[in-house]
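The chain that follows stands alone, in the form predicted on its own, written as structure tokens.
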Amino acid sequence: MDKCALIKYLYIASALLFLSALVISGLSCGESAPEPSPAPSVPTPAIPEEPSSGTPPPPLSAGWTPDGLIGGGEYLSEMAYANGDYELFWGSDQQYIYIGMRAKTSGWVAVAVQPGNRMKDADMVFGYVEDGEVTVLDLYSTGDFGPHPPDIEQGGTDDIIEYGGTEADGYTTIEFKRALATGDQYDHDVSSGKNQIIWAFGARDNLNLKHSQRGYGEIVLPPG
């Protein structure tokens, strides 16, 4: 190879190497390493609030209806007597007491706040359903075995604010509402703690008919 040809060959080789260097440099500059994808965010679970101890249940009056149908949770307390033939339900919102009575009878049902013995001075509520009409009476017993005329016949007042009832499938159910303290001399206050009661029911819708069964019990209310 003569001198001119060698020079030409070296020139072309140098140019090719230079171009190769440029291509490699451009590729390395244009291709950046991919950034790692961010980790998916995990929501922090909400921590339920702890119920405050001693918080009273919502007022019974908010969901109470005297329709003669006693549903689960409608009353805060209940008690059964006479092998379940008489059931008493109650609750309070610190101003009123709400009571449900249900007995295995087509006659009358009753409950009385009784501070003494037998029936004397008993503050009674007596109810029945006859031909679809509900009767609820506010009574007061003047003797150990009666009589127990309505408060209004003794100079007192009828303090049953709301009431209702049903008679179905061999059972009579009566519900009523009254103030814990009525101010009537023929009513007893229903107070926090234990309140002695008498319960009873009869076979027919007759105020003067003697009870079929009766007994004693308690209505217990939480502190006010």
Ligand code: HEM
Contents of the next structure:
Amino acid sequence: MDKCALIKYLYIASALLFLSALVISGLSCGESAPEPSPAPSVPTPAIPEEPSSGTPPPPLSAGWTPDGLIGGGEYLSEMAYANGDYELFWGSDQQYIYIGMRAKTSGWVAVAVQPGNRMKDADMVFGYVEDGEVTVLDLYSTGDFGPHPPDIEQGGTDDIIEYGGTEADGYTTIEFKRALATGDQYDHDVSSGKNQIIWAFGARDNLNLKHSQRGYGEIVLPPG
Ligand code: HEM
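Next up, can you give the form predicted together with the ligand of this protein, since the form predicted on its own came first?
The complete assembly is shown below, putting the previous chain first.
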């Protein structure tokens, strides 16, 4: 090996030694060198939604009072039948339905949840005002054209929680409140969406007197 080649060889060898020393020192000193802070591996927790439970929506029948007077805003929905001789008003919250009925009569007025035909299995509420005294009955019709005895006479329960009524100027108005689902076998649940009803009114305050007018309709409740 000539002198020049020897110098080259020594130069390369020392360069390799220097590089290896650098690598080794890098490995051993790595622990003390501050690591860049790692990107968070856990996703940032989602912002919690507005509390939905425990904050019930406002009632749909604000300021309901069973005083036999149907005030503006007391009911969200209404429907007129028999050219306005029978009017039905309703609203609900998560637990109850509030109903007002007004008919051109000094006799009885009634409404019934009836998912079938005619009067059979109709879950009726029947009311009248006699000498200033209000009667509201929770009935259930057992046949196509009655009879419709009170639920309590059939082994059920009276589920009219509050009621009131008036008779004035040839009109009878009855208001009442009941649970959307009473649990009584002689009541039908009232649910979101369409509920088929029948309505009727009679000329006198008599539970057995046939209607002077009657018909079909529906109560529509918003999604719960
Ligand atoms: C108060 C005693 C009642 C009697 C004696 C009675 C009797 C009758 C009779 C005989 C019919 C067949 C003749 C007709 O269509 O007019 C009938 C039909 C009907 N009733 Fe009554 N009803 C009474 C109460 C009610 C009540 C409280 C309601 C509703 C809440 C009602 C709703 C209806 C309806 C919707 C029909 C028509 C059925 C059809 O033909 O599709 N009824 N009722």
